[in-house]
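The chain that follows stands alone, in the form predicted on its own, written as structure tokens.
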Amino acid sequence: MKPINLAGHELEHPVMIGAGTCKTVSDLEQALRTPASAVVIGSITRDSRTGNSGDVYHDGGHFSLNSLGLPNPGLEYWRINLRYYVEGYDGKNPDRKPILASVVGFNPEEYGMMTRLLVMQKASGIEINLGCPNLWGEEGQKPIPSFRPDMVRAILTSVGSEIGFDHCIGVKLSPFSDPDQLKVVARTIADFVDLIKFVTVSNTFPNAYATHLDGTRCISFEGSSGLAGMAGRAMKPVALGQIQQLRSILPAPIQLIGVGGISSGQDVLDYLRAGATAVQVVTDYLNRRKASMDEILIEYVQLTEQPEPQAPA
């Protein structure tokens, strides 16, 4: 396999494990034992969160719904544990795979503070999650920063003021159905070309809904209206469209990471051809763990390293 360079990190190949799969050090150790070239932990919030309680995940076959509500042990947990894995202390992470951290703040200052602390703990990179649709409060669903250029600018300004520009920093966006809105947000990110090294697309599609055969909601918990983020196979053409559009708008130095519906080597190749430098596997890894990564990479190698057909004599 040909190695790739992602924001200064040499990766053995372009297939990573994405955020949402590694919440604890046990999850991380399991991910590091797969052939993935890099792992994204989190998303991490400042304080620990139990997440939403109830029916928060539904596997619909060709799609999945989730409204987990960002369950995670919090920033302090990873501040204590992360460095051991990044630097390979005591035999941890013997292959020295890059470990990126996905962060979610509830104001721009939190994003900046968390980014600074995780960079200090030697995180290989930070993925600023601007697209989680599954946060609910007394007033209903909280705003999704991806769709608010003013919030995007404020968050990136805060991050830049905390750490400077010489780090592997990226953002993860929600999928846009309005191409003009996508252009506005992309151009906002482009204003931070010295800070932002990559853009990951896409997060789950917001506000999806499904019912069981008896009419009851698939997603149900206190305060919920049944809405959730959609992921899985159905997301692949949506996310490919985001990659294709963003590659034509963003400056060349900003790389793209594709995520959404990847479960085969052909899926990986499709994302790379659309303009991605690397991909992240989430739903398929959650469902099949190491077998997912093994099978995706075997097929990817078969597709990319088969000999060129010989011209007839």
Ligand SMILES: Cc1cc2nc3c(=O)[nH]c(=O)nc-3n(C[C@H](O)[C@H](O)[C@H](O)COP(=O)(O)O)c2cc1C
Second form
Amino acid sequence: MKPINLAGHELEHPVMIGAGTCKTVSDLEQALRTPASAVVIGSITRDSRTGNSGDVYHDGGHFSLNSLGLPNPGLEYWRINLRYYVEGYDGKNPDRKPILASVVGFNPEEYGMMTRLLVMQKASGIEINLGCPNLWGEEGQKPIPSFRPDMVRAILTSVGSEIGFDHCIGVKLSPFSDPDQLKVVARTIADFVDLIKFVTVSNTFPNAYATHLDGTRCISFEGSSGLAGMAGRAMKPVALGQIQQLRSILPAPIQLIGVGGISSGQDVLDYLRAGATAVQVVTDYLNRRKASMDEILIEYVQLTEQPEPQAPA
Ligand SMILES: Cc1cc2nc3c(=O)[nH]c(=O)nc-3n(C[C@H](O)[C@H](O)[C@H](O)COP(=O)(O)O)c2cc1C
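Would you mind generating the form predicted together with the named molecule now that we have the form predicted on its own?
To see the whole picture, the full complex is given below, headed by that same chain.
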């Protein structure tokens, strides 16, 4: 397979496992046993979170809904464990695959502090998650930074003040339905071209809603309105459109990672053709685990390494 270069890391191929799948070291070990070329852990928050409990994930076949509420063991857990995996001690990570960490802060300073600590623990890269729609407080839904250029600027300023420019730092965005808003946020990110090496698109589509045949909500837990982030196959054209638009706005050195509805080798190829350097798989990996990565890669290799037709003798 042809290796790719993602922000200074050589990846064996472009197919990674995306954020939301690896919350603990046992999840990470499982992901490292697949043929994925790199893994994103998290999203990690400063403090551990239990997340929501009840019907928090729904597989609707052509889409998935989730409102997990960012369950994760917190920054300290990964501060202790991450380095062992990145550096491959005790046979952990035998292929020395890059391990990126996805971070969510509740203010710009927290994003900066977490990024610095995880870089110090040798994270291969940091994905700054600006797009989680599933955080609700007493005052309602928390703002989604992706849609607030002022918040994006404040977060990236904070991250930039904590670390130098020679790290693999990227941002993950929500999908924009307003092309002008996408342009404003892309130009804000472009102002940080020395810091930001990649943009991952896209996170789940916020505030989707679905019911079972009997009218009951697919996403249901105490305090929930049934709204949730949508992902899965239905997201592919949306995310491909984001890639296409962002590629034409962002400076060339900022690479794009496509995520949304990937479950086949053809999907991977479609994202690369739209302008992505690499891709991530989430819903399909959650549903099928190693078989997902095996099958996607077998098909991707078949599609990309077909022998050239021989000229007739
Ligand atoms: C169950 C679940 C949990 C997720 N958790 C996170 C997360 O913690 N951080 C994040 O950046 N994205 C998270 N996502 C979003 C995915 O990383 C991805 O952007 C989105 O699901 C689209 O990809 P897919 O269609 O392959 O699922 C989650 C998605 C799902 C389905």
